[in-house]
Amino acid sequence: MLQIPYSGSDPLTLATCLDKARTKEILSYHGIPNAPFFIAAHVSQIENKNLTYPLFVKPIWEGSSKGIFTSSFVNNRKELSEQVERINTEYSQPALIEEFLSGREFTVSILGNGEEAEVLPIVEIDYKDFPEGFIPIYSYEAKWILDTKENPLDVFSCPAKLNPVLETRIRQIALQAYNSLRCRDWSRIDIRLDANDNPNIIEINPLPGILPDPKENSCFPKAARTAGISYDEMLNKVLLAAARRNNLL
């Protein structure tokens, strides 16, 4: 509004990625792979719904996995209602119910615009080391209560070991993701594959976390550091696209 430029993804891509029920109407209707899903403001909504389980319940609005517990996996109807209602009576918001993808999961960085745009090393999140009875899903308990400073989970893994169909396959969807929500400059786009190993989106991060201590859990900066690109680097290339797509350059 004061007419200064500046760097990332403008208010409307901002405020269309924290709905993640809009993401995925904006992604389907781009035909860019993402899970069946649905939404319920009430648990009543979830009547008469023809239901794959297992099912994966989150809020619609948050972030930084805000609301997604071990619980949010769910197999059967009684648990399904009972996560629909905790979201709805604790964070005052429509409950996101998808079809639970079973396969790997991915997150890839991605630096600049246009044809410009750069696809950094894929990380990969593995979930074998999690510790008895956890769901493998980067939950709340996960991301801030066993990953801690002094103790970092041990599961990112970059580059990914992918074979090179895979690897195509998955820049591809998160390219056309990054630029069908019209992401500027910089985001991170979360991929997991499904039972058949067909890679789809589950999240897109226009303003990713970007920790600068290589000791903590941060994909981002991890990403980046596997394409030897250091962290100052990084920023100077999120501000390089910044200003050339501004034609300040």
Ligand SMILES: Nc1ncnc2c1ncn2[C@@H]1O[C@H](COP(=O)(O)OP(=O)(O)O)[C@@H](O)[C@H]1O
Given for the second form:
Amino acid sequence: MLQIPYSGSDPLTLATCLDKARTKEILSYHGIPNAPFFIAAHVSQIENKNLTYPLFVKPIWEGSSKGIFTSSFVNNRKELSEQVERINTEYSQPALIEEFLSGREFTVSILGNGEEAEVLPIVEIDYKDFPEGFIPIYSYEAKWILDTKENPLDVFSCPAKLNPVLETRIRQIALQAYNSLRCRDWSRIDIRLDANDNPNIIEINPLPGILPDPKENSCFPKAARTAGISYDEMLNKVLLAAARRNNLL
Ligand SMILES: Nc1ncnc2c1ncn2[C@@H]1O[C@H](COP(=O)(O)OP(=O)(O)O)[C@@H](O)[C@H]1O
Ligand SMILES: [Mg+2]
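With the form predicted alone done, generate the form predicted together with the ligand in the same format.
Then the entire complex follows, led off by the chain already shown.
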């Protein structure tokens, strides 16, 4: 508004990506795979949309795993109603109900714009060492209770071990998602495989976390480090992308 150039996506993209359902509508328009879904601002809006259980229920506009617990994974209509009710009352917002993507999970960091956009090494969130009884999801429990500064949860591997076909496909849909939402300079895209090992977009983070300490689990800096890019170089690359985009270089 003040005509001061800045790094990162514009307010429209930031707002759209915060609204996970609107994001999915745009992804679907562009033919980019994401889990079938509907939204419910009240339990009375739960409809038979022919989605196949298990389903996953989360707040439509939160982040940092807020509102996402083991109980978000639901197997029947009763559990679904309870979770929709929980989201509606505790978070004062509609619930997003999606088919559960049962396969491996990845997060993909992207730096730059247009032809120069660079996909950094893929991070896998590997749930095999999760305590028993936990559904394999990056829930509030996983992010903030199981993973502490004193006892970091060792679930991230980078680069993810992937066959070349799957790796190409993941990189491709991450870039497509980035461009379809008109992300700028940088973003991190969450992806999960469905039961047939096809990658689907979960959500787009146009303002990814960047904790500098490698011991704290922050995926964008982790991906950059794996690519041989230091923390300072990573920040400079974001700034340079923004400067170039604004014709300042
Ligand atoms: N449709 C889904 N199927 C399977 N797991 C999911 C699905 N949606 C979210 N998750 C799990 O929940 C986690 C958090 O969801 P996400 O939408 O990325 O929320 P946040 O904005 O809090 O990161 C994901 O990293 C994934 O483990
Ligand atoms: Mg996420």
